[in-house]
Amino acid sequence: MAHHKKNRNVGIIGIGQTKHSSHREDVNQPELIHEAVRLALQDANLTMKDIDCVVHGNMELFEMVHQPDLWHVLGTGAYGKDCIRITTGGTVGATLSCASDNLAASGMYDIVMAIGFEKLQEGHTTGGITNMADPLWFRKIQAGALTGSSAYDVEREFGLERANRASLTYRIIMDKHACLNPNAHRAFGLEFSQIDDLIRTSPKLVGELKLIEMCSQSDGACCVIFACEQKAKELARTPVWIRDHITVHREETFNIFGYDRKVPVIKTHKFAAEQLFGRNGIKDPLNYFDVFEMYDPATWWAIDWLRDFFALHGDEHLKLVENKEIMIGGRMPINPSGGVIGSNPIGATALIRVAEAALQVRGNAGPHQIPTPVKHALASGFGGTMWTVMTMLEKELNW
């Protein structure tokens, strides 16, 4: 989206989210989606009659259901309405948000409902991704969705002991956040005193990537309602405004093996952040934003990506983690919800980042609400072949 090219401002006016779990056997797919839709409609004080368009998304082959939006209409309530299905891999939830914002901003629709979902117990995620990497040549760094390349990079730069401790510190912070979030899938009650034991005992998946550091696969759904400025002001007491978003991908140059550090390839996270902050005049994102809901599929990627997103230098990103500045109440709270490591219904995961960031801006996230006022929030999405989506949310229409 080109900066300042919106025809209309757009605000988030309704948010609904299910309880995320490894097995939601109590509901089928439409019923699971309906939970999130009902909660979002209640939150916005609307009915389906008020919704102009439904944007639906998931990783459809993970459940092996072709065109699932047709069946899911029983839960989405989209029968007889304009409906668009979007599938962009791990970023699908973030893409749903961007598309919904654009549809409302364009003037095509006044109120747009975005629905992301996944019911991974009914499919086979790793089976769907395994052919991403050769099981022989990539066995040290990649196995399906599991990637150890970031662990290798962080260890090589900062040493094995410091890297491992930073990774587990991040993991335990996410767990402490997840323990505050009633919708989180994984909340173990981990303590920092367990770091050494977890480094030693958690099974290794690929390279130094350990089981405790990797995200789960979850069942869950998220629904977010977007409205044009006029409708948002009429219908909501505290709409959260979508200031800008950006999507960057470089699949044609995707490379996780054999890269030359003397000729670095700029990562999509770094490029997207530079472009997004640059065109919005934000020179110090670490001080500007009050919270960041980051798509963090594993701890190693998360600690590495902090440097890319906030343009940090040297070991500044590790110090943020080591000094626990990323905890609720810290300098830059990361994922008060517990993040992707806490819950990962893939088709909803990136939409949950936007939803959780918006809840923080509204000030009613619940037990994991940041204690200080949140005026500026950031959310990101990530796809396996280096897709980045970033969204800026604001409390006031004053940019």
Contents of the next structure:
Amino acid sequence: MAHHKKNRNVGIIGIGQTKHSSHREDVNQPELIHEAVRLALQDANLTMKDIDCVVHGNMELFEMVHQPDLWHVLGTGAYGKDCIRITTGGTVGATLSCASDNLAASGMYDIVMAIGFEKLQEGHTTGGITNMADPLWFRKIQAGALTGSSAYDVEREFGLERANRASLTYRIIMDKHACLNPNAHRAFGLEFSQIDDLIRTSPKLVGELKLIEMCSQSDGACCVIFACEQKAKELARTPVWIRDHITVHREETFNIFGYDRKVPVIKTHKFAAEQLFGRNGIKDPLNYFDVFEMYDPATWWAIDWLRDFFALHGDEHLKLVENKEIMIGGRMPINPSGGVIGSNPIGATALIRVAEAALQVRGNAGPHQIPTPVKHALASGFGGTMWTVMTMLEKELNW
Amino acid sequence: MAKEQVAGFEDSYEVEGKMALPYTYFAGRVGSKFITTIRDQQKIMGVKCPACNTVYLPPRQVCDKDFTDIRDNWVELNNTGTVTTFTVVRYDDRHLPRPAPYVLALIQLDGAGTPFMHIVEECKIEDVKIGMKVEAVFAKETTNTILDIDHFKPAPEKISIHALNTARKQWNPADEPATNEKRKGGKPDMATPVIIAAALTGAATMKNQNPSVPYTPEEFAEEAWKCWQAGAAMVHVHAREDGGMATHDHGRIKATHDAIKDRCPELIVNLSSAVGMGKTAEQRISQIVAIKPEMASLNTNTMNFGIVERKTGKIFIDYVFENTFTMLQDFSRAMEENGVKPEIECYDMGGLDNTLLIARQGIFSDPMNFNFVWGVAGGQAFRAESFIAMMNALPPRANFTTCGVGTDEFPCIMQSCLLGGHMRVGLEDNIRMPDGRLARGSYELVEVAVSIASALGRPVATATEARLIMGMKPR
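With the form predicted alone done, generate the form predicted in complex with its partner chain in the same format.
Everything in the complex follows now, all chains and molecules, and the chain you saw is the first one.
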């Protein structure tokens, strides 16, 4: 695939996030966004005057607002500036990052601000998602990003008990991470000793997919400021460089046309990872990357996807989970932030992956900073209809 | 649901869809306060950006032009405004607030910098015009939305007092002898224009009593301008610090005086020589000499000047307001020598007599201008016969105006207007309208005075006429 035709390098120089929460009645949408924008400007030591372009994103119609970027100028600061709205579903946050990188790399703008947000308390998420597929074939059955079939796959391959325990181990690791992240929405304080209880008591949604294994429904916003190489070096002490990103999608496999074991639904991750790592000469991604912020909407998908992203074989991915190698301090820390299961303001979620990965590279993520130095970080985004976006971040400009 | 097939498309059909999605919208703190203030107090509030002075309506947390945090900078706006543009909705739909046809307009409220959308009703659609004046009609039942203002209706075009004044014959000093002639027979001269003064602050009225009390020079200028628009020829001013304390600081008083003059060059500014409690004689008069306003208050006797609860008689603040004969003499002389016309404040007949006594030294230039003050705790309460007694004790050619504290304000100004005298109103004396609600500002009390004058058929004096009547130099 054609790539690496970047006109110039781009670095992340400012990051701001709200506290993610189930309820933010005290602010309306632009006011919520404004909190993240102000924090990112503070982080970058810039004012709105320094921003050349604003890239705005959320889930289309999730708050029942058409063209929210116009109204949100009250909070984004885009008054009188170039502003672009992006909506690519769950990946929107990751696409915001890709677009901002491209806009700055192209030379069109020197400093670009990406803003992802969602106020899921306000909208009608299921209403929005339900309308995405072909209305002729009973689209109401596609009730959002449910992952029951993945649970079935893992269970069939590794046995019910092992599958369930791996899923819950992953869940508790995410909770332990979320407990360290002051911005995380759900941080319960779960313990590994509760695995059996949770398997028994958590309400089942589809097959073995349980409520505790699903992502949260959050209000929150994230703002990331991107700058061209020259500006990034001038303005930031530790810019985080964007090495490469890839977007892969295939719509026709969506479950609406039935489940076919021979053509598994989600293989965009695997394809994207192979392409991205291949063109960057990375043979062993598990060793190359120091941290991975993965878009993990549910534990079953998360444990299954590790195999796709890192080109693992057999049960290597389950062992990573079972041996807690994905915990902070482990071999491949996954989501020190607590991940999507911890906080999911959807339009911001995938941008938070990039932001959190960048914070890890900068080394000032806060209480959930991993203890070993981070030189290479990976972030992924996921969404319907079957999109994968992957972003590679680097501490040094030396690739 | 399949629809009937259209000719030429018999082999295919269309599927009808329907969406009815409940959703929630969080108004946030700023939006909530905006609506609840309309709902509970029938007041429309905007927020003002201190950096660019834009008044936003509907309000918002942040000025989107300069990113200033403005969430706490509330200002009250008028219920009247202007249609800046409009459309006619000509189709019916369930989500629309009215059956078609109806007018949806952008309305810029008086005092606001941005227009907002609302319905215009109570007039023919053909009569709606860009630039027409409209007035908010509040909903009887709340929906906790912007429809707590039910709609806007056409507002009567207020004929500006200034337009009325331009149209009539102007008063000139040649009319004065006739006035005095009438007075001798006890007949008031209703032809003399009535001077309306607005006392914007005093030393004691605070924003927590009425948020329209100005503190900063900019607020003074804004209030003064509104009062001038409403018909006042003069404002009486006690300068305040930002925190609201009355100040004798020359710089601050001058800044306040100049801000008003910059905004309304025609208006007469009358500065207080009382300033506030506990000021020395030097602090009280030096600022008048330094700034030389056209007029200044002159207090005429040492008296109790306290705060006493009217219903119970309980004393809150006990204070003696010192104005010795020496001070009266020195202040009068300082004013006259500096071209400042004294407004002689009489809190009872004794004060008037004190002045007449000192006047024998020949200090005062003619005509003298007296203000009968009623209802101070320490001075006399308003009584119609006391008013007449004081009026009859005035020297020839003297003018009189009057002001009253609290509910004394309206009867005393009405009596003064009736007897050919002048009127002072304002938040210094009284914070409420005749119906008991808080006045939106001194200007609303000026409007009451104007309505009294027009009920009696008396013209309202322009600033130029007021100068001539009170014997000031033309500006």
